[in-house]
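Take a look at this one chain, the form predicted on its own, written out in structure tokens.
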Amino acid sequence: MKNNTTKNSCRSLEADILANRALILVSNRGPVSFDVAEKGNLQFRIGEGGLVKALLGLCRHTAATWIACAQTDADATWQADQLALWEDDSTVHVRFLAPEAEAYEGYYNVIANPLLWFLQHSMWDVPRTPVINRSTWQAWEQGYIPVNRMFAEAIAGQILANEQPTLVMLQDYHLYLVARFLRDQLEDHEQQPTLLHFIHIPWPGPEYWRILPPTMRQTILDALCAVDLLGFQTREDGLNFIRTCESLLPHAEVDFKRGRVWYRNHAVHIRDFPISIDVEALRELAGSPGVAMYRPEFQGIIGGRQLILRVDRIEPSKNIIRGFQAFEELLELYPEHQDRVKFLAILVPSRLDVDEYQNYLDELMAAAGRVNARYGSSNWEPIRLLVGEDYPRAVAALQVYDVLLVNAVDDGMNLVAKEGPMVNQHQGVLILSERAGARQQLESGAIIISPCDVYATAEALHQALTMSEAERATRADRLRWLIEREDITAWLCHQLEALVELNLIEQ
């Protein structure tokens, strides 16, 4: 897509390419949960986030339906009907699937959750993790098996009772197995379905790859083979996906030029689509009183000071420690920034019913605390840590950061990395991990570092702290250009556009 192209041409795009066809959307959560109101009646709330948005713009063009597991009681009970989401009379078909308890476990907690997961961040300890035992190939024969085949099932069911072509969306690493269920279970059919899967995580090379069990990792691999255009964060995912194939799948044969691997007479095409943020959406936000309301609060916080700030869900790939370890050396190394730069964390519970989660949160409360007992004083707090889910309070605090700092050790996009220059009002410098997915568009408006460099870490957080201001305003305006012109719109356009192009759909 051109840089000029505009949301209207986009939307364009998306009328002609779905005005004859069907839409299957297919991710483990749902656009909307449920609740029982108080009346015993079901109630629900729209997800949040620019992803739910763009992908039920694409619901108001045609008969579209939304696969999903259920996530509470209240969703197992939805019977599968049609949702008013918007004020005209637009609906979309959202369908619940409710897996056995013990297999969603397995499906989601043993193997998408921290096998695939942490194996795709590149986090076991090699030497001493995983261990793949009798209860891990038990959650994946009783588990992500049947749960993928169960997607599967529900997708074929819904192409069958269509009367167009179909388009299915299928998003990220819960979902790997699906798409060869899928061709399997349609094979005799007349019309097959243009398969598109977007996975929104990294994607290591072939040698963490071998990690896995050579029959789990074929039984990924040939599925997400029989996919028709496979959807990655960076050009590094992309190519890592077809140096995997070239590796560990017998018998295909990759195209590196082409963004192509054939296997089992069938033509799976890479590609790179960077997910980005909804820029309109969010500036509203910014501008809205729940937002103000926290202004008060990180003016106490910040007292005067600089401020270095992150904002991160408690995930060892965030790599929060080190960004604690970089600011002890900032404060070492250039003792005239004490007393002077808060280091404010805000941090978002995730997934601490996992051993390694919980345990992440405890090593970074003590490295917070020993940074604290080290140079803190009466009147000085050097980190502050703010825990807890309040996406207002986050933006807020994103509006007034000195320094950004997004270190992760792997990350398929961060989006903080993007939301953060959008809305600052400090002319912000961004110190960004070269293992992010956000610098293959940023890096020429933030300082990139090397995630477990900790010495360069702090002598980025100096040279951000000490910029001058024209050099400050420099870099805050090109990540805000290059930001706002490759958005969530334009991310889904790209793919779209893809389809048409290789000729996997009629436009």
Given for the second form:
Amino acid sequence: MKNNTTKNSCRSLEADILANRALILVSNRGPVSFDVAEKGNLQFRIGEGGLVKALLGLCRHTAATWIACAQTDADATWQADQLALWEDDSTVHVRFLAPEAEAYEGYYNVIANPLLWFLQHSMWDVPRTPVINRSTWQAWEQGYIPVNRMFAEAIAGQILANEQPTLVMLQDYHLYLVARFLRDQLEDHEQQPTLLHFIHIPWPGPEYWRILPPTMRQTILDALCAVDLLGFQTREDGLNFIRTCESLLPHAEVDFKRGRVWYRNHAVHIRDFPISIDVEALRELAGSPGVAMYRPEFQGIIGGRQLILRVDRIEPSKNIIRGFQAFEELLELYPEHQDRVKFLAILVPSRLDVDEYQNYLDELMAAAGRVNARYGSSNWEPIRLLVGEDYPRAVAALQVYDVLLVNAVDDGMNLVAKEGPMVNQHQGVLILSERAGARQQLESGAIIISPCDVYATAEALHQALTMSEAERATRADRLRWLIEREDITAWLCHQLEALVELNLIEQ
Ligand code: GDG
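Alternative state: the form predicted together with GDP-alpha-D-glucose (GDG), after the form predicted on its own:
Now the full complex is given, and it begins with the chain already shown.
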């Protein structure tokens, strides 16, 4: 009931705020992607996930434009036009930017991933990596900077064409420099937009940002200080941002209590908005035939045993190898679990053209192979890997776990930790890394572990596998309650509320 009331008030807040305001959404990847159909005409698919759906929901209230980088050749040929995605007559104007291949490569595959991603997940092995050499600088100067500038130019053009004041919502670490370029572009114009930037990945403290050369880190901090409202996944990420400005951005005046940095005559407000899932849409998918069809496959894999599950992109920050090591430790410490438990790892290929990711895949397969060779028998394969992109299959697996292992070494939020408890039918136990953003909200229902501590993770696995039915049910109820009351609508709503509270926008 409460949830419905909140949803309705969120929808009316969205409508009120956007009634007299244009909207520009900006992200590296757009909400749709095009390909060429058999007859040669363009056809599109809407991106999966709650984020795209929630942001697209906003577009129905006003004149909205979504600006992103083309991901396919067909995207690049799409002539910035209105797209009708809904049954009523509302539309969204989708505009793709098509940077030169070399510039995109430097922006995306060198600076954003791995340099910033690894830095913000504290994953560099500092005595050896990163090596910031001439080609990294080239990727910065001829890739990250110009692609960010290209975004700013496109946004500025759109703002000047809009008759109403504009709210710009920027997403993530690919676009750190956009706000400053945009302010520079609009310096002599009256139409100053309200800028909101949400960062989906962790923000470490200044000690980590020191890995970047001063020019790079100051350019990033300077640009982010041109935003009006800067959103992070957790309170700690926000505090780390303020600490980073205090230590590394000369002339910045920080105010921890108010969550504000004053810089170049402008205040940037820092808040946490933990992202979540679209509970309603997930439940609908979980009840669909497309998910049900996987049940027999999983029954076969599990074979009446208990199931430990993980679902991740193949990504070093997800800490997949230590998960296998913890399972090995469990089998050694508590041999009674041998032949009684199956560990299923559903792994989604990701960024395999970056060396670090390809190597990680090889290493994790070897780690799983070692456990299987050591403990497996003709009727028991301890670890099963399922590699591939198949979201309904992942949801089907989430319905049947006894234990869900989320042991990321660092994670902005981790949506799997929120999806699992919502669809699981076994009162399954969530083991959650203290370094996943989801811990801030889910701590009281999960077993919290320190992700590098393989021994403690093994103990947590044992605790979860042997937990009483009553405790499992209490924890599962708690998790469902916590997730349901703060779903993706709330994430969006809290950002709009903050804009109003901070007087960054008149209602
Ligand atoms: C970044 C941040 C933050 C699973 N199998 C498939 C598939 N999935 C879904 C999962 C989940 C999503 O993909 C992954 O989201 P995560 O949050 O777990 O992780 P990242 O991809 O690293 O996301 C993260 C998030 O942004 C949002 O802000 O939480 O911290 O790193 O929903 O169930 N999706 C598709 N195919 C599959 O086979 N398309």
